[in-house]
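Quick heads-up: it's one chain on its own, the form predicted on its own, in structure tokens.
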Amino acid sequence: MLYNFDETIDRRHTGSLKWHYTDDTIALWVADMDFRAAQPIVNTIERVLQHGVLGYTKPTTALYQAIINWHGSRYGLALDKANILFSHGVVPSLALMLRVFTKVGDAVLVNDPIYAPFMSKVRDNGRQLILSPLREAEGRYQLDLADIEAKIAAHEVKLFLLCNPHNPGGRVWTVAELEALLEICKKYDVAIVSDEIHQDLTLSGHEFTPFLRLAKGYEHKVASLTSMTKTFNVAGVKGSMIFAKDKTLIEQISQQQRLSDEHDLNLFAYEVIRSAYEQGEEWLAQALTYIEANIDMACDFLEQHLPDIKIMRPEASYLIWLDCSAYAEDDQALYDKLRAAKVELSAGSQYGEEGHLKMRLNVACPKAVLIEGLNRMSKALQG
């Protein structure tokens, strides 16, 4: 089947967070897609609607046997059914498992910049926040793997936080980094929770790991978060995974799940799962080629009109971040002179210190909804 990603949908007036403005601004910011679902996701919850029972609901052997294929298939990870927790999102499952490796007044290390829940997570379950930044190189992140060790060391850190792919730089970190962390990580006896939510959004010439595979012989202190709804776009379908591999830390998530009764999902979460793991392939080849030109052309784009932004290519996601520092010396006045414009990107600021004057840009829509932006981009900054 082709899909017609070029279509726009008016996604106005519908409940929308990321279209929920009343006049005509172009929303280029939080990370979902304006590309309609993978039409087998779609028959599937027609489907469950014709059936017309929408009773309690639980896993499957054949929603397992998906999860299973899926990664296994695609990337070299060995899973059973008693590797797989199901969670209601990453979020939630990062405030779990701080509960499940640390305790209040315990450090956590995360990198700077990150997607903000990270650092809110943190602080918000009484835990230590501790940043180490990214350096930049060649126009793409690395881990400063001498500032990581030094920070676990000083601050006595329990917990890494990994985002593997990043976000927001988009790097896909490769075997050998993540080697290095791991072996800092088991010097310390640090624990790694890895948010590899955007995995399936790896672009063409990268190849993503998870860290799973990579953690023999430490699977006690190492967990990771992922989900179907970034890579199928079906974000409003509540559902994600959690993967590990020792019984004991199966038990210990289990036991934390339990005590608020958050291991289930719903209904449709279920079978939303199953379909795009077992029929959703299609339809994510074909949207990461279009994703792919519409980095292309943004970036063009930009080269063009705004020479000056210093524009980081992700080798995953169809998110671009964007350093505006040349354009602005404030960081809300950097996003008011967008807004003004009527268009609308993810403000740097939030990701941390790190992300001062810089924006993050969704490309995962039309071809024409995105030149509109880049427009109003141009005008707003060369103003």
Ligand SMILES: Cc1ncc(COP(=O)(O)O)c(C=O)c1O
Contents of the next structure:
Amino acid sequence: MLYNFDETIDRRHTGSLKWHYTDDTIALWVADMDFRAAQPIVNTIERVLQHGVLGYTKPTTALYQAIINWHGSRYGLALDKANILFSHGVVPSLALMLRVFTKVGDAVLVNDPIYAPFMSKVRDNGRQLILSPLREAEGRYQLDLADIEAKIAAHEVKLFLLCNPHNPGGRVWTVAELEALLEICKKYDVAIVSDEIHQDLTLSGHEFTPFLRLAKGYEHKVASLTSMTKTFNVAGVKGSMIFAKDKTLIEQISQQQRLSDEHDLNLFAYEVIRSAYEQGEEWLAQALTYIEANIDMACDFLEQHLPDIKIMRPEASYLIWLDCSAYAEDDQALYDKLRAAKVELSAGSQYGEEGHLKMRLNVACPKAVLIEGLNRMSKALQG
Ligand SMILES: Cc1ncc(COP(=O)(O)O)c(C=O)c1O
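Complement to the form predicted on its own: the form predicted together with the named molecule:
First the chain shown before, then all remaining chains and molecules of the complex.
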């Protein structure tokens, strides 16, 4: 079927996190899309509801198979049922992995800028947060491998939390980059947890590589985290997967989950995962085409109307990283200027030092909404 991504659906007064301002502010911030979910997913939820008995539920063989087929056929990641665990979310899993791989006081390395919970979960769990800045070259972020190695050695880092593809900035790390990182981690016996929640939103011209696919011989130190929620815009359903290949590691992760009985999902989440991976491909392909057109449009608009913004074009996902330093001197003032013009972006400062005077623009919305938001940005920053 053909989906209509131009449809504007009012999300105010629904408890939506993104549309929390109840005035006419345009929300172009937190990473969810303003699009209706794929019809097979909606049908699945209706079917489960109509059955009417909503009792304890466990993952079915068909669910495991849908996950295995999706990751095998799209990314060449060979999984079997024993490699898959479930978790309420990727962020809860990041916290869980801290407990699996480290002790209180241990050093954990993450890049800067980074999706904020990478930093807050490390700190909240009493681990030492070590940051390695990404380097910008030719308009995209690069890992600073020398800095990563030096910090691992200096702080006796135990765990590297990788964001693959990266948020913010949208880099899809190449095989060469991932292999170089893996070699360093192997050398110092550092575990790697790869957050791959943006994997399926990889844009044309780029190829996503699951970290676990490269980790042969080091699988006892590698886990990846992913979810159907970002891909299919069902974040409110909550649910995610943890993949690990090493039997002992899987047992250690399960053991940690059992401590607080965190391993099952609600029945809607199981069914949504299955229907998304079995029948969601058509929606996803159309959503990505729409998103790429919005990225083009936003970049063209900004180049024309706010030429001093430095744009980092994403290789994955719908979030454009904007260096607005030419238009403000202070992070709060930058956010407030936009807010006063009734358009909300994510303040770059929440993603670390490297996010200073940057903003993250979410373009996963109907074109008409995006155009209005861009016009407000232009007025706010030029005025
Ligand atoms: C890199 C990354 N990880 C995790 C999440 C959130 O995951 P969850 O909702 O499953 O906790 C996001 C959401 O924006 C994200 O960008």
